[in-house]
Each structure stands twice: as C-alpha cells, then as structure tokens.
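Quick heads-up: it's one chain on its own, the form predicted on its own, in structure tokens.
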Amino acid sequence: MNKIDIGNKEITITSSKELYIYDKEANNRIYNIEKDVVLKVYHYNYDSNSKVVINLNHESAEVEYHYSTINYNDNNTSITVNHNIKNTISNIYNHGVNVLNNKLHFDICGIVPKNIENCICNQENQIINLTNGNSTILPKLLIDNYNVSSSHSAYIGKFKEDSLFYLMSRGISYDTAIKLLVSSLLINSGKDSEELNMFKENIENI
C-alpha cells in the first residue's frame, strides 16, 4: 500500500492506501472511498478535536480506521462513517487516554440505509482514565437493513489493577507500567513512521 499526507481537506481515495497522520490541533477530514479499494488508517491525535467522516461510495470499499488520542483537555472526537452502497466494509477502532480531570468525549456512528445490503460495520471504543476524568462515548449504529453484520462496544474506566500489580511485580516502576499500557493501547501499528514516533514522544511526556 502507498503512503500519502493529507491534511484539514476532503480527499478521493481511488486505490488502496495506508496513511499516517498525527494531529496536534483540531481538524476536519472527509474521505471518499471507491471501487476496490481498501484504506487503513493510522491517526494518532494529541489533545485537539477531530472530526472524520468517511464515504464507502463503491461496491467492495473497505475502511480499517485506527483512531488514538492523548486528552488534556475538554476534547470531542466525532468519526461518522457511511455505507452508500452495498458489499461495502468499515471497522472503526477508537482507543483514548484521558490524563487529567477534564473531558472526553467519542461520538462514533455507522449508517447504513434502507435498501444497502451485504455491508459490514463495526466499531470498537475505548477510553482510559488515568484520573478522575469525565469521559463519555456514544456509539451509533443507524442501520436499516436486515442483510448486515455490525457491532458495537464501549468501555470506560481505569487499567486493571491486576495489570499494573504484575508489571510492577517484575520490578517495573508505577509510572513505568502506565506508559507500557499505555502504549498498548494506543499504538495500533507495527510500522515504524515520523507520525508515530511523534506520539511514542507525547506517551512518553505522560
């Protein structure tokens, strides 16, 4: 798969790509998939608003979307994605870490209407509080359709304990633990970039 840059903007994607993005400031995108095509993305987002939309247009587009944020502040993170056609694929991924007191929230919707068939659409939301933050996630699914595979989970709350206790239990450091946690959290891809060594640096400065 190529790489391509894309910034505040709407973009066609018309072959199978792979991108990575990094956002320190809030941002607009709107992808439009075509006809066999499947795009992965990778967006790694540090304490901003986000705001995705994405359109499954042709038969046979798929999206993998992996979503992870830092939060410090009161952020929202709005992914709604559309299938306007049939035979059309979505698996959203949302994963974020609330550090401080302040507020996060997901707001993740699949739709598929009426008469749009054989389609898949899932999502998956996760947020950690490493405080007392007030997060919040609100996953969608608006589907019309009987001829449909689609799911959805939500999880909010803290690191088991029984993770950190057996981190700690090799000798690894409270703050320590955290970090590899959350670094298991939030990093999706194996694939060394600019992007995600730019969020390896905001884990890190947790």
The other form holds:
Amino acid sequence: MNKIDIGNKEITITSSKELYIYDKEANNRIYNIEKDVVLKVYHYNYDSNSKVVINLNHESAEVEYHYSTINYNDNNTSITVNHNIKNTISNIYNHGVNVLNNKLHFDICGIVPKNIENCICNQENQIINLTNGNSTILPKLLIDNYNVSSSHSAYIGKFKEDSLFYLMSRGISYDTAIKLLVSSLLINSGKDSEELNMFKENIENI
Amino acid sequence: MLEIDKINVITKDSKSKILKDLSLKINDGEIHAIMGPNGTGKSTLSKVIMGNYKYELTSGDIIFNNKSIINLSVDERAKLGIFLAMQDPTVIDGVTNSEFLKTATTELTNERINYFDFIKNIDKCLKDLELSEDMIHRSLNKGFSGGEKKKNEILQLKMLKPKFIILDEIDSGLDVDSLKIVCHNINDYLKENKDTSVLIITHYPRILEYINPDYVHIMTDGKITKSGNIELAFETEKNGYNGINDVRKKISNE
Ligand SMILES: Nc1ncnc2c1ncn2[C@@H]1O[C@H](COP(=O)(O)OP(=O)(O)OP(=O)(O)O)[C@@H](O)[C@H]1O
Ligand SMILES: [Mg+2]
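Mind pulling up the form predicted in complex with the partner chain next to the form predicted on its own we just looked at?
In what comes next, the whole complex appears, and the chain from above leads the way.
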C-alpha cells in the first residue's frame, strides 16, 4: 500500500491504499471507493470542524477510517458512510480529546438501504474530556436490511482513575500519564508519517 | 522505613469506613505479612499507602523514612521508592509495556535512559522471570494471563528498584512453578538490596515458606487484630479466622 496526499476535495480511490491526513482547519472530504478496493485512512485533526462522506459504490469496497481529534474550541465532526451496494464493509473509529471546557460533537452515520445485502457496518466512538468539556456523540446506524452485521459504541468521559493510578504508582507524573493515555487513544494504530509527527507535537503540547 | 500510625480511612464516594485505627511499623529490611478474610481492607491499606485518591484519610499518619507522606501524590510516593504490586493489575490498551517502563524509568531517575543498557536489562529480567520477549511490545496487561500479569508486576519491580515493596496477593493466579520463580526473583532482589522492606498480603502460607516473614499479622474488620510469626499463618490456615477468634475469646474468658 502506498501513501498519497489529498487536498480538500472529492476523490475516487481506485486501488487499495493507506492515506494519512492532518487537518488544522475545517475540511470537507468525500471518498468514492471502487470495486475490490480497501482504503485505510488515518485522519488527524487539530481543533477544527470536519465533514467526511464515504461512498462504497462497488462490490467488495472496504473502508477502515481512524479519525482522531484534539480540541480546544467548539467543533463538530460528521462522518457518513453510504453502503451503496451489497458486500461492502466499513469500520469507523472516532476518538476525540476535549482539552478545555469546550463542546465537541460527533455525528457518525452508517447507512445501508433496504435492498443492499451482506454488509458489515461498524463504528466505535470515544471522547475524553480532560477538564469539564461538554461533548456529545450521535451514533446513527440507518440500516434497512436484515442481512447486515453492524455494531456501534459510544463513550464520553474522563480517563479511568485506575489507569492513572497504575501509571502514577510507577513514578509517572500526572501530566505525563495523561499524555501517555491521550497518545494511546489517538494514535493507537497509526504508522510513522509526517502527519503523525505533526499530530504528536500537538499531543506533546496539551 | 514505614510507620502507619492509627489511620482511619473512608471511601470518598460512599464514605464507608474501611480502615479503623490501624497501626503498623515496618523497619528497614523487615518482611511483614498480612492475612485476613475477604473484604477486610488489605488491598485498601496497600492503596492508601500508595496514595490512591479513591480513599480519604480521616485521621492518623503514614510516615516513610521519617517524613509524613499523606500529602504526597501517587507518583511522588513512587519516587521515594514505594512500589505496589497490585492484586489486579490494570489493563491499559495502547500503551506498550516497553513504552511504559521507559517512561517510568525516565521519570523515576530524572535522567535520559541509556537505551542499550535498558534493553539489556529488560531482556535479562524477562529471562529471569521466564516471560516471553513479546510481552514487552504488547499493550500493558492487555490479554495477559493471570500469571503473566503477576510476573509483569515483578518485572517492573526489578526494573524500577524500589525500597519498600507491597505484594498484594502476588501468589494468586500463579502456578506452582511460577510461584517459585517469582519468589526466587524477589529473594534475589532482597539479597542485593538488604535494606528493602516488604509487606506481603496473602491468603496462603505457601508464599511465606519461600519468602520468610519476620512478622505475620491478622487483619479483621479494618484493623490488625493479631501479630505473631510464621506459625500464626499456619495456624490460620488450619483453623480459619474464626478459629483464631475462638481461641482468642477462650483465652480472654479464662
Ligand atoms: N473504592 C471503593 N468504593 C467502595 N467500597 C470500597 C472501595 N474500595 C474498597 N471498598 C470496600 O472496602 C472493603 C475492603 O476492600 P479490600 O479490597 O481492601 O478488601 P481485601 O481485604 O483486599 O479483600 P480480598 O481478600 O478479597 O482481596 C470491601 O468491602 C470493599 O467492597
Ligand atoms: Mg485484596
């Protein structure tokens, strides 16, 4: 899988690949995924609104979307996956950290219409409030077909006290423990890339 | 080394009283064991020594090397050399064992670590504990078997070199051979670090046959109700906690 750069636009993905994206201003992104193509996206967002639409237009199209965001201001993230044909797969992971008393909103939607068979449509959402931020997650699965495997989960809260206690009991300070936990939430599976390095810097400066 | 002076402890949420006027003194190089029924407050005691914020000390003091530590944060206590091997080590997904140990070592020593020495040291400790090498690249405690979790606590102990060690049911979840390995490692550590003190929390005297305690205490209902030597552990195993109480009642009635 090779790495390419995309701007703020609609793109059609014709061969399997991994994309790395770093945004620090509002963006609309539309992906059209072709037959037998597996697209993996690592999308890092720094404190901005984001709108993503993924169209699975051909059979055996598959998307794995890792969206990670750090926020200081009120921001919205909207991700919509359209399963436009049978035998398509989507796995969406949205992880956000809310640093201040701001409002972060996730609106995540998977759509499988009535006549579309044999799809897998999953989403997992998590927002961690580091202070007393106000966050909301609206996970939506609009599924009209019985022959679909789907799941969704949403967690909003703070890091678990037990995790902090464990890390600190080994001499790790509170601030460092928080950064370790933020990194593990936001860059869990991302491989080394320029975009990841920029994002790591944002984590370092929380 | 450690002096616990009449502490009373409640939980922050429910305000229920867990430790009641508990006192315990552990000198340099001593090994103490605490036994007691389920839910009597043994793990709570260990977490209170470590500074867990779920509990509130309503009175009493905890002195470590002549200084009160009750106002210190968890990491500050660790930096003084207090180490708690937990009964149920926490799973932290996404933080690898090696990243965790590197960070802890750096923060404890306040120096940049020498990676070459660090890796050599980890490799040796893994071998000593008969743990497989890939453990170090996995997320902290995630998917570890019960025994692997306990060995991983001892791996951290060997790497971080504490002065005061609390072992909260380190023996539970370990098979016969693993228990031997873990105890050998602890004994070797104690041989090399003669001033190190240990508090062993356990339900079974078997671990105490490997790591010989100077004192054995029985804890019931939030305080230490009886102290003795290793015989007390065997007696408890034979007669149960009620048995001990019956014997005590009989004595005090006579
Ligand atoms: N954070 C907490 N909130 C509420 N209750 C708690 C909390 N921590 C401990 N307790 C209660 O305090 C009591 C003592 O718990 P603790 O874990 O210290 O027992 P223990 O002696 O270690 O038992 P075991 O032998 O089963 O490990 C129990 O009744 C437990 O439910
Ligand atoms: Mg316990």
